[in-house]
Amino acid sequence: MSRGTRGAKGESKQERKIVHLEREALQTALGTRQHKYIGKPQPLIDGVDKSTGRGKYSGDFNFPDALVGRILRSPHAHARIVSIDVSAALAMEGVRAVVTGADTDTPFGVLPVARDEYALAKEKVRYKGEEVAAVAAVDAWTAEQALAAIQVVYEPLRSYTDPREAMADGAEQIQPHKPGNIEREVDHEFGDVDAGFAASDAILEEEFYAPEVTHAQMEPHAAVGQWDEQHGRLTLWCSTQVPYYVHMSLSAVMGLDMSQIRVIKPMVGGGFGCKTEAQSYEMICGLLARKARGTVKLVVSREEVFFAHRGRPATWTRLRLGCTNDGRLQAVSAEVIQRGGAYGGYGVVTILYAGALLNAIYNIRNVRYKGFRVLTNTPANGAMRGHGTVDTRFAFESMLDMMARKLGLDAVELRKRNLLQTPTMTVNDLLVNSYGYPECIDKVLEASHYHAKVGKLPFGKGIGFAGSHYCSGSAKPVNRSHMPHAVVTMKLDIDGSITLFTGAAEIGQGSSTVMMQIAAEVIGVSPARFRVVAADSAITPKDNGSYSSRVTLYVGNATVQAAERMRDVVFQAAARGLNAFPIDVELVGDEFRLISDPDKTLPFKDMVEIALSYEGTIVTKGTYATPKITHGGENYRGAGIGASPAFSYSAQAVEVDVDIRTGKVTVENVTVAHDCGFALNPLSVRGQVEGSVWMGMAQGRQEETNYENGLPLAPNLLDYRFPTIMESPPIETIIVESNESGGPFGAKEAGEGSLAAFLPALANAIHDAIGVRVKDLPLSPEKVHAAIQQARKARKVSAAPIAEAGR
């Protein structure tokens, strides 16, 4: 039999060994050769659809027979439901279905330990705007009239928006299973904190506050539910970052087998964390569709999004820092209170991250953390970009500048004296392999001319520096199982295209584009041959979803494996056509050819015909699960948050101009460096880093959610202020590549780590400009002006010497 003509099942032991050696050679070659398709700017594959309006979002799906869904929401922040009478609504012409809390007895929630929500309130309402009933009608006017016809009798109870009041003795209990209204208490201590403070030459203790903020995504929540009465099946189109968790929740709430549900994620117009858990409106849409025996479209209004927004919780932080005279950090003690809202949501994780990620950026051997996630009569808070870490990083990086000033040291030099030496295991068991933070610092200092400006600019102008970091996923999936964390399949068929199927949600971060680039790079074929199908539970494999910056590393590794297996198939087929071994074949453009005889070629389409002979469609699969790591013979626990496979790092310098008369702060320039391991698509990496800076700027300068009698005061995009393009400063983005060994081609996260550095860099810049330290966010004109007035009163001097004395 001639060389290279036998199929895989007929290979000899020697030939199988050759295939194994070829795979090893491929791995080596991919790591050393110049990349063809990764590491180069690639426009996002859905960019044209989005920019032309051709793309479809959940709210764009119009079915001729679709009913209109509407939700009745509670006018009380805390009350018992005495009775609900829906008879008048049901009697109205054009009303097809009404659902209440009586229509489901199963609670749901993204975390198994916090499944405390019902699709519609049962017995009690716990915040203003909570879902009480819902209707499906032939048109919007009829649906609104039906809501008005529903009679609900409430018994008001005392409500709480301040977590410290909710924790007080005698406070009304919000959830029956959470005494003292404490959703989660975390008490961690690593090293000997008291000894660390005793060894310190300087100790600082300060309090910081960050208000609740929301995601303000362009697309409001929307879902379309279609019930197939004949087969008892539900199809749900919804705007989500986690189709798999929506699928699971629908199954539980509706009492349906998973096989009776199909979840389709169309385009998502922004998520940033607000869509990382199943929400009531999705459950309600499914319940209405089944009860109406048809199709229901439910689009949540902008005001309703603010009523149930799942944003970043208001956070009170008391931080104590101990340091030697030469700037070595000896001990840290942090106490954090978060206003969690009425339900668990992501609260268990959020309060853990706030403390655990005090580590993994600086070398601190003695750390104490006490955190309280407190239930209040406000919307449940959840995950938001930089989940759990942003507010405590604001406090910590502000304190580093304050400590440096106390010791008479340069603030950046103090940070440099506490850098990690990698690879390392932090005191709370976070494993850091790649660490580009030192390079980020140096590049930002150089590009911003920081040392030529800090303390030397004219009064009212200043520059501030800060650093931040974030994880690339976690070893623990939200719902634990022995299944892989990510699965990718690829299909080669008669048309010569390769289709990549993934359950990972493309939410604007460019994940589908990056997976296409990775697959093209491994196989060696142009990205033009690829289609990517993401997030349709009927045809794509299970994936945990897009959250905690997990997709590039997890799904990227699964894509590499699936692509390697597809490469084996196509090169073996090409080798059969060229009467050679696969190791003797190369792919150049759209042709295979012999390395030793480049004139002997095989077109790609002919290879496809050979590959599909006798077998038909070719399908390969790749999976990824985080490796199990032990430390000192014990399971690696990552201080309760799960071991992240990698951490990203960021450094920022922010330049400001402060108007001493009004307190207005103008951001004049931002320089940011981000360590993403390897930039698979530099275009999308830059976009993600700039987006992180932008959200940090919004929270740092303008955003806050306040309540009056439990009602949010700015439930729209006019009153809820964030920067527009008119307020955009120049942002210089520098990509740092540290080569993460566990990531695909060395890549790790790029979308969250840069957010948290902006807030303290802004505060530090304001202090450099006018000598005033503001510790409460946002750093709005009102707060900056109030701080100026307070400083004047305390020092009894005019405005200008405030800054000069501070410097």
Given for the second form:
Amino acid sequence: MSRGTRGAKGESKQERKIVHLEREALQTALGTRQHKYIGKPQPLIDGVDKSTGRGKYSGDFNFPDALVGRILRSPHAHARIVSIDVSAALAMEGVRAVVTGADTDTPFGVLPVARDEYALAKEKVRYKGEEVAAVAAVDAWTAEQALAAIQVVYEPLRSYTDPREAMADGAEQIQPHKPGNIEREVDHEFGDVDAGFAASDAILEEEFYAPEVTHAQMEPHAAVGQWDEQHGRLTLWCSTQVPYYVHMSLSAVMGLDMSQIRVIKPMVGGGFGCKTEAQSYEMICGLLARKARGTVKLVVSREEVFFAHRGRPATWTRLRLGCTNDGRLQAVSAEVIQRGGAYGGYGVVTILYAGALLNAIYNIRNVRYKGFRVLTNTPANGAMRGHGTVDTRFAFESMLDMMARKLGLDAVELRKRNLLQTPTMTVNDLLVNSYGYPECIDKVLEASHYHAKVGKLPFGKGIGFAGSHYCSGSAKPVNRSHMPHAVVTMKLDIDGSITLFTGAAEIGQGSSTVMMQIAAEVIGVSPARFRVVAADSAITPKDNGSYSSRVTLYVGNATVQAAERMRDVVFQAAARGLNAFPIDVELVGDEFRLISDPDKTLPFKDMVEIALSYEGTIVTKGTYATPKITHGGENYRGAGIGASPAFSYSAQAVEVDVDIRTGKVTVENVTVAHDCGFALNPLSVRGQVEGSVWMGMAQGRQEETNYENGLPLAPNLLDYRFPTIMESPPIETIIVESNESGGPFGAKEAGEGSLAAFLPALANAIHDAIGVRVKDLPLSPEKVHAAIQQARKARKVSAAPIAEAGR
Amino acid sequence: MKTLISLIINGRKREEAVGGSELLIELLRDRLGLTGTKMGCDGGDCGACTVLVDGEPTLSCLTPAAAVDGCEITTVEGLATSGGLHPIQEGFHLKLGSQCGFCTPGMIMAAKALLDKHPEPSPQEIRAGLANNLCRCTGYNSIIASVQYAAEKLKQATRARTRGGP
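Return one more block: the form predicted in complex with the partner chain, after the form predicted on its own shown previously.
In what comes next, the whole complex appears, and the chain from above leads the way.
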């Protein structure tokens, strides 16, 4: 402790106090604060563990006595199970447990309205690759021999890959409780759509198609289940985005009280939505561990990841758009069919998202939406980055360009004429508060030189523009309760460290790092004192998990509250040590000092001693629940989906080179501006935005999952061709900060909203390059080439040169 | 029937009895506990399992353990020799070349092989050097930046050594 010396710059104490107060006043007047730990690029707190290989993923836990789990999967897309005989497998040396559908009587599923799946098939299999039986054995070889020894007799049934056939009269019913194979039909109308079309000068109607795509996260699903026979308890390590769903589902499927189950989420090698739902392999791992009375490690193969994936559904969209001559959108009507796969999964939510987020980006007062989620004999589709909104955004933003051409307007100008005036409530009752979309548009136009290029580049080269948006968390969780949406606890102990406990799953998106930054900022304590413990049900508070881009806003707000409470304790203790009021104390480095007399100081460890006296370890808690006004409407079914405390916005310009002979499209560069409210960690925001843009490119350019008799045609990372480093373009990322008043320090979503805009921007760029509009994804050489051939045929009739059509 | 092989893994001499069908990745991960090396596919598609065998980037998921008898193996765990981070690891950490981190060990080992051969690679050379390694998180630009960071840092270290030398 230093006393009685003058400050470093030689100014008197009084001068320093005045300077300090003036600075405070100035910052208050400007409405900004000088941030110490947020708003600056912060490498991830688990980054070193990743680059050294030290970090443990679920498959990295080696227990010496662990058994190997393997799953037997259905070879049929749709069949009745006549019999299963496991006796030969059970009799094999080294086989410790075999489980089938007979081992569980309780179905599970992510949505309370669609708990229609068993951990292992009962009576029927509904897609190729569905789990039928599983074994735990002393090694992989024995486990595979045992699978081969299981005798299953099937009676094949008619199967459906095309939802339009599954919906047809007389089709075989896939689920007994879903007549006509309709998982969910949505019929929404807001405003007066017929009047809107009547008031339109131009009406366009087009059909768009987007095939099924999948997450292809780098880490195949993995779990380790450890059964404690003496206490009847299960511990499960698994690769999940939502440990709480796994916890609830295991309890239901295993008939085991939740208090007897511990779910631990180690490092997770990518999610993108595929690890949101609790899945059969996790349930099977628990069942096998209990039956074998031991530890079972179950790592699924890459092929199995494809067989049982929960990707983005194939989507057929018919879109009708009405507009006045001066470019005011009057009405939109959308009909969407999603191929849902064999089980409900997230389907009801996905089909509702597709309609709900037609809104909340442009001002349209008349909106009709008809959606069909259809059951088929393919893997149950689920949540994937940009959940439900991507394929309809592709259709909508493609059509805005078509409409602009029809009206002779600039495509971006058409968008600008239909911006929202915020804050506002959309026709479907979504609250839009912060809205950085106009700024995103302007920044992208400027940085990409869009207007100097569009329509002016040489034939074969083009530029396209599009926008997109996404929610920052679903305002109502799927499991309704009166619990807060997020809880964070924080502990200060004798070692002077602060540990932050959260159930939010860090899956590589950087959530633990952001929570640490927020806590450090609020308390004023250096990040070096922090640890974050994320997602272990025995230790961390329950959290709804990492999905719908909810974590930054929800868990961030809970972290702010827990940290404010910790700050109060810390500063009161420091004030006691300095014989002052907390308001007169500041923390500089590792020392507290009196603002009025900076030479009076107290080391951090002395503060800890005071804080813990008579009290012991300090624990604080923060919670967050979404405000009611953000919950969406109550007067129609499905109103809760799409509602969010805040929406992110994105604008993109994509430049392409199209080889007219082969149809090959090269993406030369991308400019993106993303409104994330406030960039708590600009390094992560850039990473998330670039990753989203790139994933949009992957879907837009080359990815698709097709089936032959129910069998996926590309169930490996060679045939499911996502882009390598060779075809990945430079991306210029611009961060827009609209300062969301409901977010922690103004922050909102950054990890999903920029995906969707890429796809239509690409289609618009191809049109700009060669005058051909492609409405079927992916915009692969085959599809683009076919569209060019079609345009050539049409040209013979219309005599319009292809290069000028529509340019 | 097992074969006794002797090899050097991360600078440490080892003798191991390996089965005929045992893969190098199984030896590393399951028997030696070197779980930094990852398995991302069913064999040969993703590059996550890349290790160096006598300095050459090699897919440990397609390499029989018996085939590396007498070889020198480097995995991601053996990259940092002085306790700190190797410049490539530092690059991936500071430039966010890792998000989920699952492709990172393979990516880093491929980058090591690249920088050993081309200490000052152009962006196109970096792309070519990492073309066998898939990443699903980053869009690859931050990976290029990570490798460029490492190249610069290694260059400075080489210069400092040359200047300080006799």
